[in-house]
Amino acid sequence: MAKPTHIAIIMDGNGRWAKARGLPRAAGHRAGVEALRKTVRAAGDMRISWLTVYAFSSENWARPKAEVSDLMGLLKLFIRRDLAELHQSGVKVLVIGDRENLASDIKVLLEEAESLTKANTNMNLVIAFNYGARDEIARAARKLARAAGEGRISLEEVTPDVFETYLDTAAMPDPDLVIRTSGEQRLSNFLLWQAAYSELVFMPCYWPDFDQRKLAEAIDIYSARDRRFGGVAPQDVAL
């Protein structure tokens, strides 16, 4: 199997990584940002066209205020510190998730990252921020209902292909491979529509320990699989 065009990652385990070392959770999140930097560079070196990372879910707001504040600070630091390098490397940054009620400084920062890099073509880095798949699907349904109510589309025209044009990921390819670190084996409300036929690889390491070698390992696992998309393999047709 060819290497994946689009890899999506659930970056899990920062807190447990820190706890195992007797460190505060904030130290785990900082180490997680370093792992993100390494992974983006590794994906670029491997010529992966699309990389989507689950940076902050719509459910993460329920965490303690101090932790949320720290995560917001790390996001700002990542964009301010790394945006120039990403731009120079030809990385296009896109953001998915609900931006409507975000703080103005966060919203401006995300828009700046997209605007600066919009013409880049070497790789696409998709940041899922304030993102939840059920929320995304509900927002898409509201937009579709509004379009139908205004007569811009008829109910008979609504197909899966049409519906996905209302999702945050419209015009993006579905992920071929979804990786989750920390050993947990669930999608946690991440790309539920888009991952319908993705290959799922669950890595036992915590996210701060993820690196180029582990990314290559996940890709090797993916490459050994037989993707059938609900059909049968060609060699099985005659059986």
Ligand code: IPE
Given for the second form:
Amino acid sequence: MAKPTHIAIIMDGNGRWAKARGLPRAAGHRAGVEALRKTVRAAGDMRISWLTVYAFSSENWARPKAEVSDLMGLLKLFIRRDLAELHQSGVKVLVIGDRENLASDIKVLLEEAESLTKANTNMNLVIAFNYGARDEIARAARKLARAAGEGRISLEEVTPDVFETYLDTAAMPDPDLVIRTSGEQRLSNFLLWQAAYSELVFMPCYWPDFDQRKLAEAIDIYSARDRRFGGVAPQDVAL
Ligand code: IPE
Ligand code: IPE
Ligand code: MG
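For comparison with the form predicted on its own, produce the structure of the form predicted in complex with the ligand.
Now the full complex is given, and it begins with the chain already shown.
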């Protein structure tokens, strides 16, 4: 099978990576940012058009205050340090998730990243930040209900294709491949709508150990899969 157009990654295992080394969790998150840098470059080299990364979930606010603040700080650092390089490499940065309740300095940085890179066409990097699929779907339903209430859309018009246009991912292709590191085998509220037919690949390595080789390995596993989308594989149609 052809290589995936859109790869989405649940970057998990920073804490366990740190623990295994006797380091604080914050060190794991810092190492995780390095793995993210490497992975974005690797995906670019492999001509992957869309890369979505789960950076902070709507449930991650439940972590200790200091850890939440470390994660916010790392996002800011990543954008401040890497935006110029991403822009130079022709990467378009997009952000999904609820931005409403984020600190204003973070909102400004996210908007800056999107507006600076909006005309780039080499690769799309989607950062899922303060993202939760149930929250995204509920926000979409709210927008849709408002449109219906104002007479801008009729009930008959509400189909999956139309509903999708209210999601944060409107105009993005669905992920072909969802990778989760750290050995956990769950989606943790990531892209529940969009991953309906994604191939899921769970890898035992912790996120800070992820690199170009691991990415290539996941793509190889994906390529050996048979995607049917509820139909019959072409080679089996006549049987
Ligand atoms: C992923 O690593 C990073 C975020 C969720 C932000 P974790 O911090 O979840 O690491 P583990 O799962 O505790 O090892
Ligand atoms: C999912 O990982 C969120 C991110 C990677 C940003 P978690 O570590 O938060 O997920 P659970 O709690 O193990 O399901
Ligand atoms: Mg985790």
